[in-house]
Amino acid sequence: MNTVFIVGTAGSGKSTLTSAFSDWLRSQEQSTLLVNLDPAAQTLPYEPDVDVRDYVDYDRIMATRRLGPNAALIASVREVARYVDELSEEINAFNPDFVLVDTPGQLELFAFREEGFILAESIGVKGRKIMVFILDPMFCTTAKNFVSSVFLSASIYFSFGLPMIHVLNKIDAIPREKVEKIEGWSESFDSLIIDLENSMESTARILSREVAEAIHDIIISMPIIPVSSTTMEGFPDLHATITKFLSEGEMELR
């Protein structure tokens, strides 16, 4: 059982991207489970097979305890850590080949709180775990922006210790030239050094190499998979990676 915690920014389609991801993995004869750790989400793009609001009713939290949307977040994913061995016996008891965990729209409730760190470290199987980040196309246009999301992402990395690849989102969203200009600054250092400066300040200049050196770093351990939910364009690639990483079994960081 290969466990993917999905993650990313609000807006980078996170859930499109699972709904899609478990239709192709399906028609590849691979079985998956769909499960959503959001107690907020209002519709999804895919019926959940685990879902936490089955647990904690988000409205009921934010009305009785008279919390504004954002409390209300933190005090429900606070709720869904205290089932976390309802949902890890829940999960188990399917047993499929691929468990997609589409986690909160709002990435700091998963990635940045304890309640995250407990949920990823009881749901699916050691050793058989990894993350896929999304990095926003639209966001990642410019070398700033995808430098920022690339650092974002390492955090994530080094909080929870587990495997990591990037995965391009939307793709067909943006002309082909951007998508070849962002698969560009990840292969190539001098391109990310030559835009990254190009786009910053004279003042900051002198860190930018240091700063293209580290995210160099970073991608040649995490790649990137450009893919579209839509076309379900790179979607092979993306699994052939996942597979690789955990036949391999990348360490977990200790």
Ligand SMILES: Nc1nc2c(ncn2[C@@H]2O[C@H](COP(=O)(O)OP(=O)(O)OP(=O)(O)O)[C@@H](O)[C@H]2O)c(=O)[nH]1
Contents of the next structure:
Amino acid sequence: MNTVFIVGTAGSGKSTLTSAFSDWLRSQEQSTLLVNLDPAAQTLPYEPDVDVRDYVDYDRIMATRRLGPNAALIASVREVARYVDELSEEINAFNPDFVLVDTPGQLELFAFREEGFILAESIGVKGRKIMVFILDPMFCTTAKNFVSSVFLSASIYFSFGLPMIHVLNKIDAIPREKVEKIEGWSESFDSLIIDLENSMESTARILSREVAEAIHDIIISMPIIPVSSTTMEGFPDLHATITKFLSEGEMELR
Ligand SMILES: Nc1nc2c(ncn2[C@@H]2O[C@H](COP(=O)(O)OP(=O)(O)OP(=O)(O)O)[C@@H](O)[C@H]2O)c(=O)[nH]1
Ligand SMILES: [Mg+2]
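Mind sharing the form predicted in complex with this ligand? What's above is the form predicted alone.
Entire complex below, previous chain first.
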């Protein structure tokens, strides 16, 4: 049972990727279980097999505790964490080839709070879990924004300590040269530093080199896979990379 946590900033395409990648996995005869961890999701592009909304009522929490939307989300995720044993039992009972976990739109709720760690620790099998961090091409339009996104993913990697892959999503919606540019930043330090320095004010250029040097080792250790949830382009590569990372992780645990 391989568990894939799909994380990314709000609107980066987590739920759509969960839906489309599960369709692709099932078309490859891989049994796939879909888990929704977002208590505030109004509609989803897939039918979850395990759903935190069966355990926690976000709207009721907001109304009865008189909370604003974000405070209600925090309270809801805290409540979800109380049911972690039930959730993981429900998931384990299926024992599929793949578990795809769609995480809350408010990234920091899952990634930087104790409840997120509890959920990631309890769901799935040790050594067979991975995070897929979505890079939103609508944001990664400049080298500076690309580096900011990688810093965010690096802090999540640091928090959870799970293997991580970057996915560059929505490639059907951006020109091919843009995709190649972003791939180039991940493969070549020179390409990154040139574009980074050109996009910065002169006073920030020295800082940009230091930042690029600090982040580059992390960038090259995590592949970036361009995908589209609309056309399913890149899904075979995503599947192969997840499988490779997980089997290497299992070797290390032995
Ligand atoms: N063209 C295109 N649009 C996409 C793709 N993936 C997602 N989208 C669109 O991006 C928007 C956000 O997608 P969601 O899947 O809801 O994103 P999310 O990260 O789950 O959003 P939150 O849970 O609200 O943070 C929707 O309008 C999707 O149709 C893609 O591969 N190509
Ligand atoms: Mg979503």
